[in-house]
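Consider the single chain below, provided in structure tokens and representing the form predicted on its own.
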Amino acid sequence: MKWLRFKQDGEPCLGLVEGSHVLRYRGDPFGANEPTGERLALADLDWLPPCVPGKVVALWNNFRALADKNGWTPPTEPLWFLKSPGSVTGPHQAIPAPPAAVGRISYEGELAIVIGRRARAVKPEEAASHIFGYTCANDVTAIELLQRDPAFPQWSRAKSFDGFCPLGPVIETEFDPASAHVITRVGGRERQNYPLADMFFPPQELVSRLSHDITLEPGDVILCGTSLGVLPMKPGTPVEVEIPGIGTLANLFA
């Protein structure tokens, strides 16, 4: 099932995709919900991020190909940081370019895990029951700001400007990451195409391990990290992150 959120008459709404239409629901995708009977065209939607995370946890060095290219040591545990929930934006929304003094900005096409029920110190074999589904993400990064002060790498600041976490277009509840690829196109040109099977820590292991560090709540998002092909982008450039089986997340870096 593909769940999404959209705005109607100024109010956020929940919907379930059915072909080229969406069935409007009331309630909570992670709890009680029911259809309203209203059916709308997908093409007419005013899209919102598919969830409203209280936390956005993001991974660094989680793909073998990128680690091999850069000479990074394979991690023995997930290496994670937090992005501000305020950086989340939805499909077809602009990613605002920060002031020029911030420096170059890069895209990072990624798979995102959406938590469906509270996870605290869960076992790996139990982790799947805490995953509601998956969506596409763009972990936008101020790459020069990140290491500007050699005494203090600025992970959260470099990752948390307004609009630096596009999510969407939908949350797919029936998705197998093991056989899927992430494809990122910048200005219409393919820049990333990498297999999700290349992760050091696949989704269920990530949920289990992270839940021993912090409690994960419904709607929280885990960005699984990125692989080869990350480059700076210029203002005015369209960026698309596609994961077949989920959809295409399209935004304009403005």
Second form
There are 2 protein chains.
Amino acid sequence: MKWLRFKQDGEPCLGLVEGSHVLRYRGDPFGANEPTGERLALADLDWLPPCVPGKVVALWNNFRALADKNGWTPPTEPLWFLKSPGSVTGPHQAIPAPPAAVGRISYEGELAIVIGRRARAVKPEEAASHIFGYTCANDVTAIELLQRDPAFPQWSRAKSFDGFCPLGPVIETEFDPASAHVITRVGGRERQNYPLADMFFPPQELVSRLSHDITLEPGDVILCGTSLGVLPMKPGTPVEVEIPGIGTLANLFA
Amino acid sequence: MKWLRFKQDGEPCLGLVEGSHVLRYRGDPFGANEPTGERLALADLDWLPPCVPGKVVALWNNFRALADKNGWTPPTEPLWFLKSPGSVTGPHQAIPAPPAAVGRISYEGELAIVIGRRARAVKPEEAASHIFGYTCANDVTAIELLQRDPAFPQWSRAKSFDGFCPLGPVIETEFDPASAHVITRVGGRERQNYPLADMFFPPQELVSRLSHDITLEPGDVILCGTSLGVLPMKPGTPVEVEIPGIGTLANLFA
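Would you generate the structure of this protein in the form predicted in complex with a further copy of the same chain, following the form predicted on its own above?
To see the whole picture, the full complex is given below, headed by that same chain.
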């Protein structure tokens, strides 16, 4: 099932994809919900991010190919930071370029886990029942700002400008990350194409380990980290993160 | 005015302190509200944190005395990270000790700014009108975990365990930080006593500068950083953060 959110008459609405249409639902995707009977064309949708996370956890150094290339030591535990929930934006929304003094901005195409049920110190084999589904994410980053202060790497700040966390287009509940790829296109050109099987900590292990640190709540999102092919982008560039099996998250870096 | 939140019949309630009592209010502390006419004794209160922040921003290296002692270069801009909103807890709640493998845990007594009105790229002279008031905070930290991975300081993780952000007891709307002190007592012994005038970036400048990075929303909290006197604490230790003019935030590290 592919869940999404959209705006109608200024109100946020829930929907399920059916071919080229959306069946509108009322209620909670993570709890009780029912169809309203209304049916809209996907093409006409005013998109919203597919969930409203209270927390956006993001991984550093979670792909072997990128660690090998950069000479990073394989992590002994998930290494994560928080992005501001205010940075979340939806499909087809602009990612506003910060002032020039912030320096260069890069895309990072990533798989995002969406939590469906509260997770507190769960075992890896229990983690699947806490995962609602998966969506595409762009972990937009101010790469120069990140290391501008030699004493304090500014992870949260460099990743939290308004619009720096596009999510979508849908949450796919039947997705299997083990055999899938993440493809990022920038200005129409493929820049990333990497297998999700290359993660140091795959989704169920991430959810289990993180849930020992912090309580994960329905709607919370975990960005699984990125791999090879990250580059800066210029304002005016369209950027797409495609994960076959989920969909394509398209935004304009403006 | 001293605003607070408490629980009654399992529901969160809003109140204003009047001497040794609380006048119950309905509505939004940052918007429309009115007294219900109900009056409760402060001593009987089932306390909640005084606000429900969507974001908890926390400062590193914001006090001259601590920078001097540690040989840190004065920052040229506010250096901040995000704590999980899930780490927020109220007065008189226990701070659960994480598993022993996480290592030593320290308190950090701090002043917290509470945002009352959305702030997006505001000037320093406009910042006061976006500040609702101030409360006490304990920026609890897993000090060994923070630097456990040499390649990636784990700021968000070391500061985000459940209960690692006690806030309260009240939000004081008339507080002037310029002449106030933060006092931290651990096991009844004074461990911190530092002037808020010693900040590199005082509250109005912090709000202005941060609002150029991220949009601040009503209820969001900014922890202003700590100064001298931080030490580890043992499970079973009571810890109090007092800011005269606001009140005393008391918790048990359990």
